[in-house]
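A single chain, nothing else alongside it, follows as structure tokens in the form predicted alone.
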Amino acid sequence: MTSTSTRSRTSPPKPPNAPARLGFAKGTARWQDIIENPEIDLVSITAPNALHKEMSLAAIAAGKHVYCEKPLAPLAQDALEMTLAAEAKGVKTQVGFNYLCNPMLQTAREMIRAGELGEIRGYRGIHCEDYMADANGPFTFRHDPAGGGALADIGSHALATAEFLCGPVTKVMGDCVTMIAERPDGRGSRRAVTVDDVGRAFLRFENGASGSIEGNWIATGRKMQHDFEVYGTKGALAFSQEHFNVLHYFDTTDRKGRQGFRRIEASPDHSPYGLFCVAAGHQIGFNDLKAIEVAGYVNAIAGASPEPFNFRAGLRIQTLVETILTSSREQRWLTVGQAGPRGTA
């Protein structure tokens, strides 16, 4: 099976030696060449968000499997069109949510489902970085209303993790704000920003728990704060992506005077950690999470397992994002799926 990545149609051609320098046998500055190549079975789309739909639909029509980075599409209606097209064609799809592939998150979900935390009462999730904190940073495709905003860009990870651990979210109350009103456009002028720099939401889960999430790309000093806390009647869990080989667990049955969060270190006991390292404490990294994600996807293509996080799952996350944005605009609680046309923060 051959796989390659699409590039933005507006990007300048790479230097002639780029494919060789990056270890590729071939290269092109025209993404349609990839779709039209009969030797390619799987297309990986890492282009700006506004191009995901066009590229995906073209690849699906050509009968190719599609891996698409999140967010799947700027609008839920676009994501639905992509999902239905893939399902009708019978191709396998994947949306890039590789943080869910961390053995520590798998362990957390197993503990929750096994009842080790008891009845789940509360959840807190956050994904904060500072790559947009500089007000003089340029206007990018992430600021484009057609496919941008902190909630969609990184808050989507917080939402995916919340449902991965605690199940479906049924109601949301959003608060999405633009803190930097304009940015340099690269042509000597400044361009207005209308997408959210910070997206927050209160959540109600189907299991009765309540919680909150935040997506924030102007969080000064934060590089990868993809964290969560889960509170149950019998125990609690705490996790930080900045130290993602450790899960912290509190057990209410520990005797008084000995209670506290204990460290669960990632080890070969937490599959598939053992495929990367034979000893605990040596840790796996971000690229290993991506390798785990792609391995699961390839297994699905081979028919050995279900798709780990397909376009329909990506559609679910975009629906949550859209509902939160609408809730923020209308300043009221909304049932998930109630969102109208996407508005600005």
The other form holds:
There are 4 protein chains.
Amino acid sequence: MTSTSTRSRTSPPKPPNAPARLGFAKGTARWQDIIENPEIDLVSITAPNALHKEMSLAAIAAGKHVYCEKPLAPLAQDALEMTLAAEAKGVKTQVGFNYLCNPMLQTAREMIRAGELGEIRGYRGIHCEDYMADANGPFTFRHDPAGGGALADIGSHALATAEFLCGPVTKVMGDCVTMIAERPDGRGSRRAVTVDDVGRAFLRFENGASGSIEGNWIATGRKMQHDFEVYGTKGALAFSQEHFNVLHYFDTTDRKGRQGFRRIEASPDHSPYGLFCVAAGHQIGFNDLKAIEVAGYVNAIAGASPEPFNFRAGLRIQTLVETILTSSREQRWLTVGQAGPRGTA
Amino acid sequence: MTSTSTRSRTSPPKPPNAPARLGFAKGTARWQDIIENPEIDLVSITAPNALHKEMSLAAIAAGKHVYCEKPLAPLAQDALEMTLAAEAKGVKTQVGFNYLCNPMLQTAREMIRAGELGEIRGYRGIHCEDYMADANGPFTFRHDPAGGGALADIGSHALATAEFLCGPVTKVMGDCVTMIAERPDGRGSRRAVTVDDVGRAFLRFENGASGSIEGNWIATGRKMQHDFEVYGTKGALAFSQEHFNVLHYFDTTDRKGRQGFRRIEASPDHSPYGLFCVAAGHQIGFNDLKAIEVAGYVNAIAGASPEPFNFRAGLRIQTLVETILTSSREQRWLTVGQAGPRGTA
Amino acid sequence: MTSTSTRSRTSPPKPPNAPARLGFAKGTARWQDIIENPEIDLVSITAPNALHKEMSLAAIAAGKHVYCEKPLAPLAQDALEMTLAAEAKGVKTQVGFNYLCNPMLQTAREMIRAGELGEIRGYRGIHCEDYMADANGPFTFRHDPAGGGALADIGSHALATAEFLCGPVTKVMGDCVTMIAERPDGRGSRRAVTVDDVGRAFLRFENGASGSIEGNWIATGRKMQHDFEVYGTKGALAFSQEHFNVLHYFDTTDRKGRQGFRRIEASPDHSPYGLFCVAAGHQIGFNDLKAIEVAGYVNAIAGASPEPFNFRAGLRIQTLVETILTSSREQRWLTVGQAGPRGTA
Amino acid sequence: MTSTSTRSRTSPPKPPNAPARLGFAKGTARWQDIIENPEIDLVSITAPNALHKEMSLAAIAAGKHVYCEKPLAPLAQDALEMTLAAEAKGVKTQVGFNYLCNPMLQTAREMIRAGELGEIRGYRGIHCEDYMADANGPFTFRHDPAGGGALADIGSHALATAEFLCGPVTKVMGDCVTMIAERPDGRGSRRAVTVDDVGRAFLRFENGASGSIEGNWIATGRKMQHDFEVYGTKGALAFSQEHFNVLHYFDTTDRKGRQGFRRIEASPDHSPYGLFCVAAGHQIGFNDLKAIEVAGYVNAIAGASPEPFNFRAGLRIQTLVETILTSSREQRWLTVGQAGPRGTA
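Form predicted alone done, so how does the form predicted together with another copy of the chain look?
Every chain and every other molecule in the complex is listed next, the one we just looked at coming first.
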């Protein structure tokens, strides 16, 4: 589920005239109409998580390209099935991890790959918000035991960023905690919550670094604390999504007495920022991140480039999430499987 | 000139196929074609400043609504003529002061108007960038003695914000300084620059407050330092365009030991942010400010609301700029004329 | 070891005239002279960790009050012995955890205890520096397998702050990693390092909250990142030692559209700041924290108040450190013993 | 008046046993006792401004070194007399401008002098606090028409920093405003206030740069906003006293895409920080600035170095303040006299 829809806690049935009201030429309340329509080449699935699999498989079978909101499916096993189906059919796929589309994150990755930080030693990533901090907030599909929870919902962003920057995670030790044990069920009663409100993990990366992440949806006061620090032998980066047009960079080769984290502002030097603003300081917004994401996908469909974040990449994140949840439950370190949905000790 | 085009220092002739290259269905290199086309209701003028008047008057005469980039005209006298023409013809007009469209600035104004800060006593505004800091940057139309200079180009934003928040400025004392006395003329030689690189002013507001502004385009390292602080008897606000989704608010009624500037993040509580993002923390970007600006204008044309910043408002800013420049030249305080282009001592 | 001496990587033998050179009236190179001197009531031990026990026990036996740098001893078992000796003898003791003496941390604790944050749900603390980031930095006593490592050296500060604010930690899961496997031994060769460069832990608090800490001495670019965030049902606090005269406070009862972390500046409202500066904004420094710490100890000796952080408190931190190290080695959660040196599963 | 005493708005008569109560061995309520005591070599004058001259002249006549709080005297004419007397007698003098003793300001000056910023073009300095923001705060000696006001009290710090960094100011244009026209006189009535609550000035420096300062003691919410930015052809510096262990530095020679203000933390590389803390990040406090100031003065008396900020330097600041006040009153630019107390047009 992308962050755009993260906080719509309830989904009242749409009135029948929704398309007209929202300015669409056409609309339907029967999703199969879209699958069956030969004029449609690309399907975007933003339905509740539980429907992702059925809809995706139908669309793939019909030969359509599929953009699916995260998580790809509540269970990694299902995400794997969807991924294999898409790859067999040869359609292009996309999962919505728009934060990675930030030019400053692209810059961070380029810096790391180019060796500007030297050898990477440590990583600390978080994604903390407070949209579930109110214990009287209702039980929603995000609390569904199958695929719900803070780790899956936003910790997944922290995991995606960690691998985007530092490469594959090989081992994890999870700590997933439920703090609000029940919530209003919308019918005057309360319903038990079993998913995590806070999901933490220790990480080992293939490159030898160690690190940690935290996903927390009851972090009172925090609205978009998708932050990280990465420490290398020659430099370091610090980032906060609260000011996402800025990347902080420490260069150990700066001369004595003049060293310090540089506050680099997004500029046309950080592609594709220049497609949005002609100079530093103007700043792109959340919707521009979405535009970059979708543009990358459209270019991939047009054959110009690989998909920015396809079903296999989405499966990878699901696998990480599921392995961490299992690790937490079993209270032991687990190895992250390369392709499968479940880690092995 | 809006900030979007602020840094395009040179304007090479467009190749003849620009419309196609840029994805437009139609195009013309002869601006009169647009004026003469009866199917066109609204004209957007982003040509160099010197052409604003001629184009605007022609469009107004043809009964078209006109969006004109700032400054409305190099001279307030011309801006007045354009304003009167538009008002006589009854067309809707707009000048590009998009920073005022920021939901956090709207919130700031509402807070001030509602008395949340008490009586306003002091104001300090700046707009500092470094896009002219390189002495080898070429002479451009921004250096034109008629209407050029840092005060007109970006100090005007600081002035617009000052009046937007605190109401009319009544008196000014200017200090406009040229630091880079000549620049490459693009033909191998150098040309004298007479416009200001830094434009400062002391201000008196109708509400009794005093204040200051600075426009500075040689502020090394600064990319978008459009900042202000406003001090009232009950509270204060601080803002930086470098993080324009945030407003800092000090409330003197917070209890002892718990007082401090609050870092308020833009959220759906700050209209119209909610039209862009469903929750705090996501953040809008520069282009969203433009969208808000243009939406307001289109609504005004549709009759739903007054123009957000029409030619008369643009004239007002030109008048302020011109009065400050005159004040600086004459080294004395000047009263800002209410309607006319020139202050009187 | 307090932070004041944290970076003195090597301890060359002092020249015989050190007392005179440093402005002391007397001095001795034989520590037993101090113990045997009946005119001395209080002994401050800043010798290498390995000597803490022997010196402390001798001083206690002589009936002297003892201030000992952290860690109290390399092993919690030894720290326990020292604690019991001091308690039996009735002398007053102190261990150097000066960061807790910050008025803003005192304020944070008072706010939590007074319920201003509501029920505490989550905690995240770090203490990251880069003084061991250079792989060519020599092997020192801080790398001693008995009691050395980042967790013991600075992670201990993060643990002390966590308990200071949120109360007892009951269970831990550690992740302690050696990244720089060998260092110059100062004799032209290299020596294997077995202690942790990064020590992380998941935490469970007696009050029901969960949390994490990280101690990291290879955090490139960071000089004093002793930071925390604590999330409650009614509010939150955020703090960074990089600006330790400031505490950030989010109050969920602030009205809609005006909520945000408040940047509270240290002032005479935050005792004992007023003993150092007459108004907010002036700011105390590191040495003032030490002054507060020592003043508290002296007052305790004078009978006016309990010791701020005595040997038993130091033992507690050693116990936490040791339990986390064991947990990491055994890869399982451990319960923290209340008095003893070693956790139990 | 140094900031330490800035907020002690009233000075009730000390009880006769003040020395004992405060821990001094001796004391007197008759200041002449100190002057007449031949055992006293150095006199520190912290009495109300109106007494500075009489006390200083008496102490100088008695051959004593004199440390006098700022302002040296309410009128520059008196400050000149004091300066000449001290110079004639050959005693060492000091005026309390402790903010200049900050190692980061010393570093800033060294960087500017070494050409690291290139040619200096612009300066913006402020010193804003809110200790007079309450209109019900009583009339004090700080409101004395002779020498009182925000410009003299704290704007003087902004002026001292401006000249410390950029060298002599040659011309000024002042704007000094009274916003709170009367205050309680402490006897149940109200008394008219004629001094400035906000004092602003445009500046011209001998080095060709232009700039501005603002002193404001009704800046609601601000506690110690002694900030500056200085822009050169090769770099820039930004500083805030709110975090005075940090200096922000922009280097235009950093490579494209990696430029940004560096957050330099005070460290032993920035002398004399290392005398207080052994490593970066620990931070010095306000009282350490005072210690540096007094150490410099004591060294000067011992003959080791020139006085850091003697009476002539204090006179210089008084001259600047007085010239700005006159400029504001006469509404015209004034040249700052080199030695005399009054500017000339």
